[in-house]
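Below you'll find only one chain, the form predicted alone, shown as structure tokens.
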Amino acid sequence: MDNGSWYKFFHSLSNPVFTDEACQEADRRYEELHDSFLDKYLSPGDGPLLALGAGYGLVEIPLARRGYQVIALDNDKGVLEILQENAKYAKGNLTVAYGDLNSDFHLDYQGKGIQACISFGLLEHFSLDDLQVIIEKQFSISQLLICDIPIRTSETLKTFNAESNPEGHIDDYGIYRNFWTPEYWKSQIFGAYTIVADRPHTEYRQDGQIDVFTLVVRNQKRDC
């Protein structure tokens, strides 16, 4: 995720630096969107989580506050500074680190008992060819991958002003995205693996509605 300015993008939505009130809102949002679902597949006692493209910690800090050890990676140094500041709300359970998914970042985390690689709004920022490599890197770290992905619906495309070019869309901040359907993600991106669970849900921001798809995937090749 090395395209565009995430620092400017996050500031365009709201102040990404946490306050007590913002932290409480992040906890509430996590509980509403993720808690009952992710608890089926993750446990604080089963090892650390490697969060890719963590941004300023909107999901990662609530996870840390629930007792998970979270290693949060991002490649935007301005965003990492915000994440490091926000980490004071993580009860000592969040480690912030630079990580470029186009590099050999995975070598630093192999054999470290990582419970799962997780991401929330990350994989859509890569081309099909790059995705295959990035997914293999994650599976070299952990046998479990959980990802949240915005999907192609009329409301999502409207929010991102991507109606005319849902594949390879570049927004005003220079950020690249692919808006694919859930079926495409399951068949073309993760078709070779075992999809444990999938769940559609809807998120709301001040700029509009985003329809999202959560996938839980194991590194078990399916029989052809």
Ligand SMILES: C[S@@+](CC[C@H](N)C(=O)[O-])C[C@H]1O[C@@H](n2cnc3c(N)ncnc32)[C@H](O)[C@@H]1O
The other form holds:
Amino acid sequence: MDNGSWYKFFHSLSNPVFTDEACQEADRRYEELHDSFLDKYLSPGDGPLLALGAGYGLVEIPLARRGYQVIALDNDKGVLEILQENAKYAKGNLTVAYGDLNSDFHLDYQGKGIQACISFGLLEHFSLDDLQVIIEKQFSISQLLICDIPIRTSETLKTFNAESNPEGHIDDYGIYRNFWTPEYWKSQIFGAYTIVADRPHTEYRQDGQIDVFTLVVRNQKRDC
Ligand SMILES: C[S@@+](CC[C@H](N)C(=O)[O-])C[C@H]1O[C@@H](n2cnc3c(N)ncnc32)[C@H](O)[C@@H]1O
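Next, report the structure of the form predicted together with this ligand; the form predicted alone has already been given.
Below is the entire complex, every chain and molecule, led by the chain shown above.
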């Protein structure tokens, strides 16, 4: 599946290259949206986080600034250059690397003491079949997976102009997305695993409201 133009998409929303003010704003946003929730499941002393589809580091840099060792992967070379530049704000705690989820990227991270595979705004970009493989790759790296996903509500669909085709939607930048309900994610995508916690929340971006949910999942098969 074509990845679309992330570089152009990010620039359409705001300048993705951090300044001191943008970094402070990212910290503030992280604290408001994620801090107290993620702190329940993650700890800086428990090993590195493998951040998949890290983009320019909107969430990943604040995590690194809080003392987490973050290995940040993305498969868009233009976006990785920006992330590398933004890494100067990460207090030396963020490593940038190329990684394509459709490849065998996971082999490089197995047995490395990764605390969790984390992703913010990534899994909605894959089909159901691809997701089964990508989730297994993550669980071959770490027993804990945390993901943040936009969900199907009228506000989210409006923001993405996806009212008429919420599944397999392709935006003006060629970016593919599925907007599924939390129930669908929990039963159809993560049904075989243990859902430790899920938390709905709402984010506001320049282009509108996005309803999101964060899922914390463990690699423990459920009893049938
Ligand atoms: C919505 S952005 C998330 C950005 C970041 N996590 C944040 O919170 O700012 C999704 C990112 O996933 C990346 N991506 C999409 N498909 C990918 C793939 N197959 N392998 C690795 N990264 C991918 C894109 O390049 C993009 O930077």
